[in-house]
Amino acid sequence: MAIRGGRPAARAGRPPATAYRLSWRILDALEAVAARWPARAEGAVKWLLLAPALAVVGLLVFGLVVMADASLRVMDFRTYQLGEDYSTANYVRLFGWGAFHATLWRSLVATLLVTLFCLLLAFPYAYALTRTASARLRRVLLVGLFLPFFVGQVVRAYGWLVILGQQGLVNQALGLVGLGPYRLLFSYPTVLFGLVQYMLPFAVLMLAPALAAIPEEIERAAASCGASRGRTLLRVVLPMARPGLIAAALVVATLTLTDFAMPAILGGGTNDFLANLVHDQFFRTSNAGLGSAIALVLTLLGTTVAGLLLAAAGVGALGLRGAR
């Protein structure tokens, strides 16, 4: 070995010291720190990672407490200030109010119908997206899935006003064959149509990972045993896609129940949901007490819908490890 400057020269083929990347040095340092990390501090790390989520939950709980306090105070319209005394008058008035009953029924029926239609439409779309062998078709389906997310809900609702109006594209097309014009806007079916169109991508996003996790070999095995395509989908694929179906139903149901824009724009003020009723009480009649009571009822309804779905399917249906 040759000696240069009092130090042994590098052997042939051996990389110089600078070849040891800086990123590797950083990883080695982190590994050394992790090796010396005290075991008693591991619990603190878990809570530190949970801190952002706990902060958000705490903020939501604080908002609910403030609304609960306001809902138990009656608005004094002489001063437009909430009274100091606690009372259940807002809830008594709410449950004896015919408009609230009609709005509640309209919201619940819409939640059920939109959820069912979205599941029926989302399943074949998600199945085609995860099972197609054509890369071009998959790209088209992905673009069709994600493109609506680049357009806001309000913009889409106003777009349907242009399409479904008296002089809109639909009535113009019907006029070419001697039909119409028809009044397509400001009706309950139009609100449901807009909600299905808005919620459908969410349902597909929930279903696609569940279907992608099902090996195609299982379907081929069912076909080799004599099962038809329809029977395979009904008896094999659907039960295995249960986590995605439950997740899609949860997302669509809660978003539909609390939706504001579609009923306000496509309903024309005659097909309001509970969220619209909350808005009216806060910003039109300035009755924060009654508005808070409606908001709490809406929150309770959303929680109840989610609880019923999980109770019917079981928490384990979401694929949570260790859940039953």
Given for the second form:
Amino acid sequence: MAIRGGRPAARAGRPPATAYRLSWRILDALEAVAARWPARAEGAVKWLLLAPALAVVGLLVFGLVVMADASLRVMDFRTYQLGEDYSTANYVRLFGWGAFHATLWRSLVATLLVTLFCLLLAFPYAYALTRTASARLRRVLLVGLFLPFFVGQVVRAYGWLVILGQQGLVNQALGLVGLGPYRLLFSYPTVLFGLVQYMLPFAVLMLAPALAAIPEEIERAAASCGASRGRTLLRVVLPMARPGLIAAALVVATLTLTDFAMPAILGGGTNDFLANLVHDQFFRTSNAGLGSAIALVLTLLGTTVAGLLLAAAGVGALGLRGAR
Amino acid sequence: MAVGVAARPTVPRADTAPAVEATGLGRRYGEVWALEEASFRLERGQFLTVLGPSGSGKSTLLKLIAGFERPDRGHVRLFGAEVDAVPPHRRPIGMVFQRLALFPHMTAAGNVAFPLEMRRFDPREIPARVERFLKLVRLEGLGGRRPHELSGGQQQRVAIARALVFEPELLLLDEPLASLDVRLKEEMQLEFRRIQRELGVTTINVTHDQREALVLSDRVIVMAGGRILQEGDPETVWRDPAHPFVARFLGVGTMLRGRAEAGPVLRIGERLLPGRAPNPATAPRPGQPAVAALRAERVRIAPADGADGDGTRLAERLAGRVEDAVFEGERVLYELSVPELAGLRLRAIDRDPGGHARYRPGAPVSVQWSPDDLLLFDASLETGSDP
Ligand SMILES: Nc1ncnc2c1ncn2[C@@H]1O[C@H](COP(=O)(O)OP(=O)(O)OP(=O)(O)O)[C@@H](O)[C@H]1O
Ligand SMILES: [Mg+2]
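Please move on to the form predicted together with the partner chain, as the form predicted alone is already shown.
To see the whole picture, the full complex is given below, headed by that same chain.
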């Protein structure tokens, strides 16, 4: 209201329409409405804002309960209905199923390796991005970071088929010098490679803010203490970047553990992860009971991995509380 | 040697090369020279303060000496050795940064121990040495705390201890006191002086606080616009500023503009004001525009009808009027209008305001100063390198 009272432009003799902008009038009107808002509703507003998020989380919990219920019933293959009685038969079956064990280990090892490689590759990228003095290099790095997001995971996986296939670019190039063709697709390393390539931007995105938050002066201070660049990295930059490293590991590990498309397309059925197994149970063998059991194991594993990472980070991980 | 840092000789070793020798140092960012030309020598054991307004290139100069950046021209020698190719972590330099730059993930003791670990001190010796330096900066018992658990002044002390603990041959301070409140600042200034004397370490301190420069230093360099305007001991720089900018930057005063005449004399309108040119190189040429600096505390005011204040021979006696009187505790700052000097606002400081008469705004007074206190310069200098 004080603004309207002042109206310097109007006093200067200009038309009042330009003196008091429409956007201000709208804001004034909104404020007038807000002023009438019952104070009692204050608390309700908070929950109202949280409602969509709560609804989504609630749906997920509901889905989990339904799955837990299904995982405890045995599929009757004469009727293709889940049995009436609860039993642990599905879990017992998983326990003694060799293919499940192999898939479980394959997923876990992949999670570990992909996370490690992503952090190793993302760190220098994020460091260069946040430290370079050249505006051009920074622009190139940023475009390189966001470009992959415009190309979905499935499209990218098919891109690798074109490049790595029996008739693909790589084998054609090798053929020119009289080598190959080699079978590059449908192997574990290829799946890992595809996953690392897919997850790298996520890792950089999580790491960059953490590195940007470390003042350059700190690194100079380390140098003035006699620390070489390598020791500065090990003793100062890495420990200070821990929240970012944990966050990046969290995102990459959980996404890798539950990934479906890369093993499906680049592995071609030879290198399935747990998610592929779930898919097969639901849509190939139509065993919703067993599929639910695997899905629950997968959920539990993901939660455990995330929990372990957060526990390793200690309080203040992810920098959510600003405690450094 | 109260803290027992006995191993370090405070007197230079056999060789007598200066601690720091800068020749024609320059550093450019894009098209702009942040530091145009800096040449100076600093003898061992001395405390040098680099004084200058914001953006005058002080930090840039320190960065070049510390080796964080390479000069675009000129050279740095440390203790006689050319260091242009020596990376910062191999230089014998301890540094306290403007924003302190303590390592947040280490305790205070960890911060202080860090340079010792990096410089490969005997691990058995480290804890005792850390303890000794924490004591030197009066932080006994606080070594276990993280930086965020310490007050601003305590963090400052950790930063000082970290810079000194390995007994560097050169200590660089980049305005580490700028963010402190006045009391703490003055306390820390004395602390610096005490520690510097105790350890005898050659020190370069950067600041834009003139008081700090005068209190702490053996030598002062005044910078503006990427250039060194004057180098000297604090008293010389204060009494005989070599450049109009230095005269204006140090202390409170008035700049008078007119024409120079032989003598030297400053002519403003019909009035002739005898003065003194402190530096032949910057003295005005007769007939040319001149600028004169007159320190506020050298201006005496007396009742308009009274005799000279204390009987000393004062060359000038002008009629003036008090426009404003600002009580500043130990002194009163007057703003005077002097009709004869084309309406110029003259500033005068009167110490001991309780001891004698105070003048109210509007009061007619007579204004006097000694020709020795009117410092004359070539006016073209002001537009030249004035930031
Ligand atoms: N990295 C940089 N890139 C571009 N310009 C810079 C850079 N560093 C400093 N400058 C410019 O160089 C000039 C001198 O900077 P410098 O930091 O040396 O000033 P200073 O005297 O330390 O000032 P302050 O008292 O504000 O710290 C300034 O004009 C500044 O804008
Ligand atoms: Mg600076």
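Take the two forms, find the largest set of C-alpha atoms that superpose within 1.5 Å, and that set is the rigid core. Numbering follows the first chain given and starts at 1. Given the structure is predicted, the values throughout are model-derived calculations rather than measurements.
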item	value
Threshold 2 Å Cα movement between these two forms at Leu27, rigid core reference	yes
Is_shifted Val66 between these two forms (CA, 2 Å cut-off, rigid core)	no
Core-aligned Cα shift of Leu49 between these two forms, given in Å	2.7
